[in-house]
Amino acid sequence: MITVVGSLNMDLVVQTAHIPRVGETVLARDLRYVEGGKGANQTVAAARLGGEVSMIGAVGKDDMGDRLIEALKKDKVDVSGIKRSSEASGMALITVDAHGNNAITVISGANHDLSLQDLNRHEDKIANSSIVLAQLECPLDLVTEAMFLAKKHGCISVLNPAPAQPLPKDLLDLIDILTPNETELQILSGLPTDTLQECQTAGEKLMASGIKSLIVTLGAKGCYYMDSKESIFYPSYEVKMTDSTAAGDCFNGALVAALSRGDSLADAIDFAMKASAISVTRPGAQPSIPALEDMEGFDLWYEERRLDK
């Protein structure tokens, strides 16, 4: 069992030729409402890719909250840990350019109404899990408590530190696997991360803070794994990108799904990279996330879509 503690948002997505600069107005073709939020996206990815998943989070008592919960139910997620808050459901405003790059503004709403009491009320879900996954779109004290409960019950604790913010040492000490992208690694370490060597140096600094394993996702370049014994670079499965929204969430959900069924960390990373490669060829957040049957034909799928073909 996997428990995800995190956010649920309704994504308002617009497609533009380019992401506007400061003071610039651009025209968009349409507006799409897509279920999202880092916590929900990672929950869906873990569920579609073979995991048994429960989620702890909060949505408003509104139509968007209804939609967000129903979307999780379709993927057989245990939603009994999701609070119906008096706050409005969270939202994200997402602009996607012609190359699939995005810019995102998040309105937290009900996500910041999730309390320590709400979390502790569902401690049994964590106690019955082997992995607990969290992000930073919910209050930091809540994330720290989730990681504490994970360690209390012998779970693997995984934190995707997005959106990045300084993390206290008492939280870092509780994390088994930290999964920043290069921008988040730069913020967390205070060091540049423009090259692979710089990522390694920044990662080494972060590892000294108490992290046991570090996976730095590098977008189209791949990812970088580091622990106390080794550092390994995994090149990406390069494909033509349509929309990178939720690619990192897909990676995290796929990673914990693979770990939950007993895969080695190396195999879980490769599985997560394959899932992410599929996701960036599809538009939207949760709609882009592949299912387990998509992964079974990955080699043939990739051979037809690889960028160097």
Second form
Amino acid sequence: MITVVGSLNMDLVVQTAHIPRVGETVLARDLRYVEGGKGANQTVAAARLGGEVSMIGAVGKDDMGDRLIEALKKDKVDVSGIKRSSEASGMALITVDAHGNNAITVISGANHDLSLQDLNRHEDKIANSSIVLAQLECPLDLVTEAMFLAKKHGCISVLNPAPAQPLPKDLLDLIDILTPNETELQILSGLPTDTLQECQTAGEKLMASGIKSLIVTLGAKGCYYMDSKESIFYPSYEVKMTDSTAAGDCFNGALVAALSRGDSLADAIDFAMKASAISVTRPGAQPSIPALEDMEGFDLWYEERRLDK
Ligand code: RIB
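What's the form predicted in complex with alpha-D-ribofuranose like, now that we've got the form predicted alone?
Following is the full complex, with the preceding chain placed first.
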């Protein structure tokens, strides 16, 4: 089993020609409400791609909270660890431009009302899991406790450090696999990450402070795996992007789904790259995440869309 500790948000999504600059007004045709939140997106990806998943998180006692929970139930997620808070459900304001790039502002709401007591009440879920996955849209002490409980119960601990913030050493020491993108790696390490060589140096600095292994996602370029013995670059399955929202979440969820069924790390990374390639061709957060059936036809699907042919 996989336990995800993290956020649930209702995404308010607008499509514009470009992301507005400071002081600029841009026009969008409509507003869409889409189920999202990094924690919930990663949960859906792990479940839709074959994992048995429970989620620990919080939503408000509002209609959006109902909808966010119902969405997870459709993917057969165990939602008994999701608290109904007196705070409003988390929301995210998302602008997607004509190239599929986005800008996101998260309104934390109930996600910041998830307490250590709430987490500890569901320790049994972690005890019954082989992998625990978290992100940084919930309070940092809670994330640290989730990673601590993961290690206490012999699970693989995976942290997607998004949105990035400097992390204390006591948290870094608890992480088996850290999955930053290059911007997050730059914030975490304080070093530039514009080239592979720079990512390697920044990654080495993080590993010196306790991380056992690192997967740096590099968007359309691919990803970079590092541990104390080796570093491997995995080129991406490059396709035309419609919307990059939740591509990283899809990667993380797919990664833990593959690891939980016993795939090697290399196979799990390849599986996650394929899943996120599909997700960027579809709009929205949770609706963009592929199912196992989509993955079975991946080679043919990719052959028709690959950008390098
Ligand atoms: O990673 C994408 C997600 O970030 C969105 O679904 C939004 O809710 C924010 O959490």
